Structure formats: structure tokens, C-alpha cells
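One chain comes next, on its own, written out as C-alpha cells in the form predicted alone.
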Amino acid sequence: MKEIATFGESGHTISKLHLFDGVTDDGVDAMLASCTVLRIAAEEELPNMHGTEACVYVVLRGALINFLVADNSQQRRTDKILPGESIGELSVLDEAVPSNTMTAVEETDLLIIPSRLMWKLIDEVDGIARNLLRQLSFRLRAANAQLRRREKVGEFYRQLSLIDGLTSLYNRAWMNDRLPNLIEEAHAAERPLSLIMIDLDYFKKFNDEYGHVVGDNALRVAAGVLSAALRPSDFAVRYGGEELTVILPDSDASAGKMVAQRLCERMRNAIVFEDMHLPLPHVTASFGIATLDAHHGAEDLITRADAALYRAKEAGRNQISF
């Protein structure tokens, strides 16, 4: 890194610099003439060359990569800063030295405009303030677009974290988060809500006999039975292991029993081994139904459905209880 010349000696003009686009004031060249032109080598980092004074860095030749330092001290790469473009304007406006790290992509020449001179140019030269606002507007739009993309990606991964990878049903974390809200909505609207706890019968024995790969396929088949039989407004959850849960908004006890019976029948007729056409009775399911009352919440509803499930298993499994 070295100072190779002043701007007046460098042979460059303002005509290709975005900050001076459309500026015809002959005095600008004179005002910039004594500004330093700095040359930095490829992959060399550019430190603050002017102590505590903020500067605008204008790329005359080459390119920079701007790294923004996040709160966790990790660096995030942004777009290249190409010839004619500049960086550091915000630091001049708010009188703060940037924490950004700038690195040369290739050998790069930079015009350095100190804060005091930048303000003089803004105050005295027509068009510079307009160009500055335009550049900041473009950057703000780009930053907003990037933020929206990150929000979408973040939401995608958040949703992904609430889906069970094996069955594609919602997982228990989703249920813990969503069920209290569904219950609160049901209470507020004075609407019924039912919950079905489901346990695949003797599933450990099934895994031991056929192996975990086939057991995983049986879980996927069971999940498919639920998904195919429910309304769009209902929710199917893998509660854990071989336990599944169905949440039925706007469904009273009678509707909950009817849905559970339908699921029980479809489950026992589902095909696990498509090549051998062995039916699912190897992993039939037991169902426990509970319906929300006016005075209880999610924990009580789950407890009562779990107790009903236990009664179905005690009665011989492959059946419903409430």
C-alpha cells in the first residue's frame, strides 16, 4: 500500500466518478487536486488512513470488497465496489469512522476525500448533494431487498425447523408453540376443539422384526394416512417416536370420535410393503380423543387425550377411546 500521487497528478478526471455525475463546476478539479490517490495490492486490507476523520473512498481503478462486521465479529461479504463507485459517505454524514473492512480484489487505486472537503463539496457544488442522495437511495433499496431475502430465508428455515424430517408432519416444537394459540382462539370464539393422541401398536416389535428402515417407512405411511384423511384446517403432528397427534379445530366430541374412527379404519388397511402387499395391521394404531372444555388449556387437553389413549391400549389396542 502506498500513496502514488495526488488526484491532480494522477491523470484521472471526475467525468467517470458517480459522485460527480453531471457536475460541470470547473472548481471541483481544483478542490480535489491535492487529495491523496492510494494504491493497494490485491487482497490487501485498507485501514483508516486519516486517523479519526471519516473519508469517502472513490475507486479509480480496480475493485474493493466491503466486509461488514456483525455483532458476533463475523464478516459478511457484500457486493464489489467497482471503478467510479465510492464508499464511506454515511460515515461522513454521521461523523463516525466506519467499522467496515475493505479489501482489494485486485490492484486498486483509490481517491481519498476527507470529511471536511466532502462537506465543502456538498455545500458549494451544485449536483453533488443530489448524486449523494441518489447513491444512498440505491444502497438503501439494495439493503432493504437483501433484508427481505434474508427474512424469507429465515422464515423458510424457521418453518423447516418445525417440520418432522421423516414424516413431513409438524413436530412437537410446532405443537408446543401453536396449540396454546389454537386453544385461546377456540375459547375466545366459543368454538369446539378436539385432540387425538395416536400410538402405533407394538411398534418396537415391528422394528425388531423388520428393521428400522421398514419401520421408518411404516411411520411415513401412517403419516400419509393422517394427511389424506384430514381437512385443510386440521393439523397432524409427530409428537415423538411412534406417537402422532391430530388437532381438530371446530370439532366437538362427536366429530372427534368420528375422525378417530375413520383414521383407525384407514390405518389398518394401509399398505406398508408395496412390493409384498402386507397390510398395516402389523402396526395398527390406538387412538385417544379429548375435547376442549371452557376451563382448561393445552396441558389438560393433552393429558386427557393421553389418558384416553392408555385406555384404548389397555382394552386391546387397534381401537379408539375417549
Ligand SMILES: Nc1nc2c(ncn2[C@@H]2O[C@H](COP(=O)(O)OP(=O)(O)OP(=O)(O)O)[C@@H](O)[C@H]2O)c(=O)[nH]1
The other form holds:
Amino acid sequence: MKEIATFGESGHTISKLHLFDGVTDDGVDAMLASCTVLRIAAEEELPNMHGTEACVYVVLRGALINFLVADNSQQRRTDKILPGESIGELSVLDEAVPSNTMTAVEETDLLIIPSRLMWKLIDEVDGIARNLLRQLSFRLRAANAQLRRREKVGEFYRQLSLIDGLTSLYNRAWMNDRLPNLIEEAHAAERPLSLIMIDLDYFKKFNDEYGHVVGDNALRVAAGVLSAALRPSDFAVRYGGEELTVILPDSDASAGKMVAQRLCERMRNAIVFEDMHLPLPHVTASFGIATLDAHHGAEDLITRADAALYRAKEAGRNQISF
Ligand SMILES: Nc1nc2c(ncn2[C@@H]2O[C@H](COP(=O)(O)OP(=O)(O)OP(=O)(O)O)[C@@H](O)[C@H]2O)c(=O)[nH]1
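Show the form predicted in complex with the ligand, please, the one above being the form predicted alone.
Everything in the complex follows now, all chains and molecules, and the chain you saw is the first one.
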């Protein structure tokens, strides 16, 4: 980077600089005449300060890219600063160190307006304060829009992280997060809630016999059976491996049993493999039902559903127990 001239010598005028839009005061060129014009090479980084003073940088030629330094010290690229545009106003106004680093996209010439002169211009020249405010409000809106976009993207990935990739059901992380809330809501409203633990039967044998690809398909089919049979207010979760869970808000023990019975039958009849040249493998599952007791929490509910599931397995599988 090198100082190539003063603004007065550079041949540039304020007419194309946004900060001076609508400013007709002839004195401004004179006030800026002795300001430095700095040339920085492509990919060169701009210092945060010029000397010891904060300053406004106005792009006369070339372009800058504004890198926002994130908390985790990764750099994120934001918008380009093009000829006529400026940067650094906030640091002049609040005297804080800028939170971004700027890099030249190509060889770039910059007019440097030191803080003291910037304040003098604001105080003495009509229109500059207005332009500055307009520029800052534009930047604030752009920053808000970017924040909203990031929030949406963040929410998208958060949702994605709560969905099981194979079955598209909710995953265990979702259940760990949501079940305590659902239980709290049920207690507060004094409404029932039932939970069904489901485990595919002899699934190891199924995998051994038909292979893991068909096994995966069987899991998808089992998930589909749950999704198709439940109300929109119910939740189906892949608890882990070949274990699935169904949460039934507003459902007492008899409703829980009825749903489990229906799921058990549909599971038994579901077709895993459509190819008629192969023997049609079916899957069955065992179901353990537990209904929420007053004052009991998620852990207790899962433990009781697990115990019921164990009884269904012990009793021969392909059935429900409570
Ligand atoms: N294909 C496939 N298999 C899985 C997946 N997750 C777990 N399994 C298999 O599920 C089988 C579960 O076996 P076990 O826990 O012994 O139970 P089981 O053979 O179903 O026997 P019971 O539960 O007693 O009826 C294991 O062989 C796992 O590899 C998966 O995502 N895809």
C-alpha cells in the first residue's frame, strides 16, 4: 500500500462520492484537498486505522470486499464496496475498533478522511449528516436482512438435525428435547399422554437373511406405517437402531392400546419388498405402551414403556403389551 497523491492532486472530485450527494458547497473540495489518496494492491488488506485515528475510506477506483470476523474467528464474506461508496463511518462515530477487515478485490484507490475532518464536515456542510444517516440506515437494513436470512438458514439446519436421515422420522435428539415439554404441557392441562415403544422383531435375522439394504427398506416401511396411521398431533420418532417410538398427546391408556393394536396389525401386513420374483419378506414388531401418571416425567414414562415392550417380546413378539 502506498500514498499516491493528495485528493487535490488526484483529479477526482466529490461529485461521484455518495457521502457528498447533493452537496454543492465549493468549500468541501478545498477541505478534502490535503487528504491522502491511498493505493492498495489486489488482495491487500486495509489497516483498521490510518495512523492512530479512525477514518472514513471512500473508494475512488477498484473495489473492497468486507470480511466480517465471526466469533469463532472464521471469516465470512459480505458485500463489495464499490467506487463512490465508503466504509469506516461507524468507527468514526462511535470511536470503536471496526469489527471487519477489508481486502482489495483489485488495485484500489481510496480517499482517506480522518475522524477530525469528518466531524468538521458533518458540523459545517449541509447535507453530509443527512447522507451519512441515509447510508447508515441502508447498511442497518442490509445487516438486518442478512441476520434474518442467517436465522432462517440456522433454523433450517436445526430442524434438519432433529430428523432421522433414513426414515425421515424425528430422531432421539428431538425426543430428548420435546418429550419433557409435551409431558409438562400434559400435566399443566391435566390431559393424558401415552407413549409406545416399538421394536422390530428378529431384525438381526432379517438383516442376515435379506441384507442390510432390504433391512434399511424395512425400517423405512415401518416408519411409513407409523406416519400413515397417526393423527397430525401425534409424533413418530426413530429412537435408535430398529427401535421406534410413538408419542400420543391427549391419549389415555385405552387410546394408546387401540393405536398400538392398529400399528401392530398394519406392520404385520406391510410389504417391504415389492419385487414379486423374490419371496416377500414381512416385518413384525413388538409394542410396549405406557401412559403418563401424575408427577411422573419422561424418564419414568420411557422406562415403563420399555418394560412393557420387554413383556411383549417375552410373550412371543408381534403383539402389544402395557
Ligand atoms: N438394516 C438396518 N439394520 C439395523 C439398523 N439399525 C439397527 N439395525 C439392526 O437391527 C438388529 C437388532 O438386533 P437385536 O437387537 O439383536 O434384536 P432383534 O434381532 O430384532 O431381536 P428381537 O428384538 O429380540 O426380536 C441388529 O442386527 C442391527 O444391526 C439400520 O439402520 N438398518
